[in-house]
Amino acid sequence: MSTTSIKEVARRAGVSVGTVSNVLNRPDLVAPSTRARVLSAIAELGYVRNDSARQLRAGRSNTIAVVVLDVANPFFTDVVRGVELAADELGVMVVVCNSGEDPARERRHLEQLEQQRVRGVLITPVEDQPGSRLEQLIRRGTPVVLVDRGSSPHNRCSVAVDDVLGGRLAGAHLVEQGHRRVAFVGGPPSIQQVADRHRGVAGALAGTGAELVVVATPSLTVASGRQAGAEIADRPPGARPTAVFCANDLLALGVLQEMTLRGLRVPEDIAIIGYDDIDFAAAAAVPLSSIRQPREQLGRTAAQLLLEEVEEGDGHRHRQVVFQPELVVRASTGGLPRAPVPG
């Protein structure tokens, strides 16, 4: 299929290429009758402007990127929805990239985004060490905002939830329910959110006489949750944790599935609490207790900070915004009665 050029539009309308450009970019400079002729020619020929070429000539695009750990996780779906709401208000396009918790894949995404001259990047990073590809991106002038992750360097903004507090809320709730052997399920520990949530639950159990058993997982997925659930269920009853705190709701759903398959009752035999409070948590066969994060608000706030930095340039003051998590108690920890089984 051939592509109509701006020269063809100019010939059809009987004007110069410069006049067509003015109609597209500065219509107030063109007489109404001439503008009408050009717009008519555009419609007749089916001309589509090449915004990518124009943006590259200008040195930046009209696109921001979101790099998430797992595009299949509903938590990130809600975060991206918040980003899009903020971007739509300013006519900015959003591109979503999935790192899949893979540092090499994350680096490739960042390289490609820099080549495309995106206006800025929102990212939940897999790796964020000195000399990382993310640091290189920032040093070379691309604005970056960390999402669902705090920032110790002050050369970027961040929007996060106090995950240490979230872990403490989960641990305190389980101790109050009388549990004295609690499993923490999550990993890899290199992900800062996992480390912070572990630190929080460990702090809540310290000094209470309760034991914390760590069950590491290779990822934050339902499949990893089922594997962790199998490891917990295979322990002798006297050594088996009576409660499980998972680093996210997908892991908690996996643990719940495995316990159900093994014939273990939730919460009677084992209590489960997740993190994020995605919609599936409340809709599970046994509604899951969870630590709620303001998911859409995280995305919207991060996008607003990024677009402020794009507009303000060197005058921008970096900010670290931290939201407070909330404990939501449901049937999986005995907070509410189980739903009756039909029939």
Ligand code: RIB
The other form holds:
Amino acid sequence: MSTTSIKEVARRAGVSVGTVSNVLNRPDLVAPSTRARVLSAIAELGYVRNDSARQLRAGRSNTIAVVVLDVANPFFTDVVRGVELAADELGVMVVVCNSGEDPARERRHLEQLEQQRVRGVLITPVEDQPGSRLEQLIRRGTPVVLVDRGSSPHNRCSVAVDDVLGGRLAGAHLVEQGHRRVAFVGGPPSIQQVADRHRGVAGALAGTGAELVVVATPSLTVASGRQAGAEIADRPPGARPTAVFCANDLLALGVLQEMTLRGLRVPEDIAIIGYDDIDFAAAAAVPLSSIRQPREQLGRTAAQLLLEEVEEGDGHRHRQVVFQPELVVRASTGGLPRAPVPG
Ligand code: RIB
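Starting from the form predicted alone, produce the coordinates for the form predicted together with this ligand.
Let us now look at the entire complex, which starts with that chain.
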């Protein structure tokens, strides 16, 4: 039985995995010269498609699902755009489901997606512990790729950014700016990305003498950011953090709005940095510093990993792809903090 993978065929022919899949399933979509290159690579490598994968696919709809945490978060809009770019190449349809960070809602979506026999699921999970509905979906044979978080059990692929490094970049930037008391705003900690970003900023501050104040939030929304901003602003000026690192840009936009409504100047009275670098970060009234995630690339890569698993079936080797975060400095952390306003 040939052990050549679809990835090796794609590499030999100098095309994407999706193009190889099209040559096998929808040759009419592929230019003759490209088709010839792929077919000769298949012959040279002795690639044999996986019948069980094809049978599996035959019993499945031509649809992949993306289950996002919050459909109102532009981060996920950009991720889904990347998924669609990859899916379009493969002639596959994409459906988007919103868990709204609600475990029960996520379970209902996974139940329905399994009944719909989707080809696979890309998910930023609310629940991923042993015995979860997600693990049951995987065990019953639906290909799953985790998006925006790594996978500790390696029985699935994942695409993420190194969130601990991302938190560290944010913390180091604020320490360099001279901040001695920093608030971390984010939650719930059950979301791995939030816990990792918290771990990163704590690591950056450790040993510097700077204090980290945690302001936990029930969700990763603008409204939660405003509540956290109020809690921070209500502190006596002498005990108030001079900088805030938020677990994502929506929280940061909420903190920015609350500080502005309360007459606190950003960054002079309080600096703010978010995470994701969505378009609204740069467009904010005080342009937000942020930790950039390659959002479309996350989506595109996740969709390609899913296709590989569908095509390769049992021979598929799961991969955990990790991208590097990038610090983007803008006005919201640009100025050094003034002495706390007396009174
Ligand atoms: O994926 C969980 C969170 O991390 C999302 O809110 C998104 O903003 C990302 O940064």
